[in-house]
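Shown next as structure tokens: one chain only, the form predicted on its own.
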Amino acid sequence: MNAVEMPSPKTPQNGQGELALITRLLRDYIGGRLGAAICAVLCMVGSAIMTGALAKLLEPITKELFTDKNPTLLLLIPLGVVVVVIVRGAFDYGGSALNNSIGQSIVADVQRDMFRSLIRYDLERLNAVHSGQFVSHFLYDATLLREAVTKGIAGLGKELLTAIILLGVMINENWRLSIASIVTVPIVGWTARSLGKRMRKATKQSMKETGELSTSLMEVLDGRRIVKAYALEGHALERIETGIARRLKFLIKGVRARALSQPLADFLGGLAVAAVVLYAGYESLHGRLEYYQFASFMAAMLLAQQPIRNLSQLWSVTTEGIGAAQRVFDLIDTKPQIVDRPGAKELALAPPPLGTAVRFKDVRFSYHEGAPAVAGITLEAPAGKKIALVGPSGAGKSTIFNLLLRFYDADSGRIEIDGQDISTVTMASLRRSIALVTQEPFLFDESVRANIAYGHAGATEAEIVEAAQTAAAHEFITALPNGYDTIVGEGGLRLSGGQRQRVAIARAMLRNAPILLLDEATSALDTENERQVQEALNRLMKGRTTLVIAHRLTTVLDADRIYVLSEGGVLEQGTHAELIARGGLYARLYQREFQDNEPVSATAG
């Protein structure tokens, strides 16, 4: 599946530069937490302050020790250097642990973010890229991100302080040697930023690339059962190999820019240090340049060496991050089109059995232009009935499920729900009213008792059990190592799937909500449990509205009204027995179904 770029309403793709996505970055996310980030400051500034005196400090020891062999100052000077290394120690240390802190607080608000905005999106959206791509983002991008501002914003005002106060003792010893030595500066800077632009277009590779050997991964583990069953491990094999050497590819371009930045900057410093020995030499011979000036130049101009070099590498760090800020602030920006419209009000519902009537009016939506799921489909489910819809794979069953919990909304029509238009009620209050329990149950890996409980946000111990028993699940749940405390495993994999649809229902049960949709809700279960929970089904849905997408007819012979779908319209409706004696395709479905069993019968049902 290829990468699907997420574009942002707010964030053109390649919309912002560099500063203002850093700008963004520290506005939005460092703001909070300003009184640290003025002390990592201040402690870079130390840092730099005390680098700089190291420097200076050799224009004394050389005068006042070899030149002027002054005892005095023999262990006084000592004692400044070992102070002066302590205090720049501190400086460094807290200026690293605050850094470091910022650094992943801002990561862990930019994942929290990035979440909010992902469970927000339409199921359109969610479906049209892959998890993988999500969890590349959410893992790749934040170490990127983490890196960016531990080692490459924060890094380069260091380095870059440091530079300067070191450029201010070359400067304060001999103005015409800092000239000499600064002339390569330029050149180390255009050098930096011609590599961060290679970095950044390796990482942007790289990530897609990582997107798409997750979405690989996911898909093999996902499909295990299908890999093992059809002796697929080579093609897997295959495919995984094939996505490294992708990624393998693009990493190892940018690895080879930020590798190079080093070796330059060390080439243009040694240039530098020729241009001031060749300079500082000739100046000497003509009486204009003491020894112990020169030394005291060179250390600063050699201390400066290392912040001029990690200056590149430190931009490279910071094009990866800006790139994967730019990827993280597309995926926060991008907001949902389904959303509640201004005004929206509670969904407001009579009590059963006078209220909670659905109806479709000549409703049609297509997920892709030019192939209409459902066109013009017009259905009522009067209150506390129980309605079925069956037809052909294709027909627009789901969609319908899909359209009235508003996961998607219609092209035209209008959808009720006791004569209130749904778009116009928050989807919180909508979906509240409704409980949906799916052909393929899911459930998550957490505690038995914690799947059933996601039904309704509070209930009590007792509520739970009563859920359960009613859907025939408490006696296998208590059967468990751990009874309702047994973790279910990823999907629900360490239950049957009989047992996985049974805490499903038992969820559903739970929500006691006034409007049921079941998607052939007991297919899993066996003959016994079928008939319980079918019987559990019976008492819950008594007096509530029900939707039932019926895949066995069987399950739909007592519906008050069946709806016979065909290429996303209705084709018949009536009861079991009407569409029977009318000969139509209800009729062929059914005697396909039991053409072994029993004969098709006007009055069956």
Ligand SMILES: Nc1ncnc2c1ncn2[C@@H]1O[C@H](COP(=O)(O)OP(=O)(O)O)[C@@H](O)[C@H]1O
Given for the second form:
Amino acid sequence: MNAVEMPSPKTPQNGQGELALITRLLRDYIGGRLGAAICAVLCMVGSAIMTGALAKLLEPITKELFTDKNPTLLLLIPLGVVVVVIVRGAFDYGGSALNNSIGQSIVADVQRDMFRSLIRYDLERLNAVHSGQFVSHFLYDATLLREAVTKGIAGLGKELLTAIILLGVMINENWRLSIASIVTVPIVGWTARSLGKRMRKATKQSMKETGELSTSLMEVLDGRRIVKAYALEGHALERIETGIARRLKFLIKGVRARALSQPLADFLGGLAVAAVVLYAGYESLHGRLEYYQFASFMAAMLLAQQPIRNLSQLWSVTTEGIGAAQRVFDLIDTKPQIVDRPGAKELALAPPPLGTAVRFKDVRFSYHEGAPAVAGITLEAPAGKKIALVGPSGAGKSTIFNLLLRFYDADSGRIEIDGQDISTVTMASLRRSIALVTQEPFLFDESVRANIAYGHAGATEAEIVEAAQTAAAHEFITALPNGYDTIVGEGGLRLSGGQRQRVAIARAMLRNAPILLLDEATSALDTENERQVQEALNRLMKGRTTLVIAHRLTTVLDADRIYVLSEGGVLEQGTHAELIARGGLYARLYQREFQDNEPVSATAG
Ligand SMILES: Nc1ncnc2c1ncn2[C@@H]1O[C@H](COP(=O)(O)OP(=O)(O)O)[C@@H](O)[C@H]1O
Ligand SMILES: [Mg+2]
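Output the structure of the form predicted together with the named molecule; the preceding block shows the form predicted on its own.
Below is the entire complex, every chain and molecule, led by the chain shown above.
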């Protein structure tokens, strides 16, 4: 099961065998830390030997002190115990510190690799990523891997060896008694396993609920304005409370199973002790067991209980870890579909006075099987000209931008920039040549300066200020509490819509790309803001090839050519005057706009 909600329509699940997964885990994440892992194992081996020594020491201790009553040993023996305990402590410290740092570094590596892969996903796949689920798996699967690795190392280095050494001590003291006690081991193992299963199931379900809860939380926070405006606080509260309650239910299930494990193990341990005592009495009556042997045997047996319990968990952590590794590797292995072709060249742009031209030749594209979003579009944006795409919503205007940016690849036809097919040039050079301004500009929760500087890495302060000035943003920025250093808030929400848009325009200005795409850049703004932003845009357009999608036709009256789109095709084209004269769809849309608003006032976004 792929618990990370990644739609994978094109990449098949590469169901790797468990052995292959473990091999890869060892190679990719432990290989580089082999030295540390070996040291950890050695420390743990040392600790196991010390534990065995402790149990074995009890025999001479009991014998010397209680039977032979040897006074010289009175001080020596406690001293010996202290030394053993100190050495064991040192080994434990080294083993545990090394082991856990390996584990935490693996978490960090896995998370880095997961994100590295995610950020390169195609837009389509990124759109479909369930953010809350991703975050909870991002945190959780990496932790499961850590558990499997650390418990695995500890299991190999410590628990198994301790159990074996202690068993050796027990057999050495009395082998018949050892057999009597070993009988209980499978029972302990079995109960631990079935409890582990219950815990795992509860954990899995609570993980799913955690993911859903975090998605709901993000949604409510993202939609805070709607929540407030529509007085949906009660509804939001109800949704979150339900999520919290569902999560709690599974958490408690897990807590109960976990709480049961200790007393149950103690009970079984007690049973084993009782069985051994019973048999020991029988052995003693027949003169086959001395009390000091019994003391050492009991010590070894009691000391063996914890390692055995840990070993029985090893199975469940390992299977969980393998499940997590499967999901993590699936995510990491998911490759973007839209990549540079082998031998892709840098896009060669014509030098400034010539400018850059864009051309679509009979381009077809559909997002899904069925009706195409773009059905045979041919259009041309000559160098330095402004062309407009208008038409009803859903006509395919934004899709044309998506194709030009290669967010998606066209199904057929050709898209050219200065005569070069965009599918044959590198993505980086293609996207460098385009600046996109959308209806809802996105700002990162950083300073205004940083948000503008995203347009061009390494821009100087003077360039940033100049870009802001041209974008009519400099004045309001300097009036902000910290000027260019003002942090804009999540999504830029501390700025007004018009201010955000002007910051975005300054960013595009700094990018200084020869092609400019405006997707309803002013349609979310009121008239006053629209005028300011429009002026900034006009300055931005100067000398660039501009494709503009306009909600309001007044903003495209001066376009060199207007394409009227409908249902994925070009219905009409021409200048404003030509299209009005034609009396078609454009003329009707234009008339309607002026009937509704005199001349143009705020329009619903
Ligand atoms: N990411 C997407 N996945 C699936 N279908 C989409 C996607 N984006 C747009 N569409 C569909 O493609 C068609 C054209 O959409 P779009 O280009 O956004 O139209 P416009 O920008 O002209 O309003 C519509 O039918 C729309 O539902
Ligand atoms: Mg659109």
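Basically, rigid core = biggest C-alpha set you can superpose within 1.5 Å across the two forms. Computed from a prediction, not measured in an experiment: that's the story for all the values here. Numbering follows the first chain given and starts at 1.
Student: Please say whether, between the two forms, the C-alpha of G211 moves by 2 Å or more once the core is aligned.
Tutor: Passes the 2 Å threshold, so yes.
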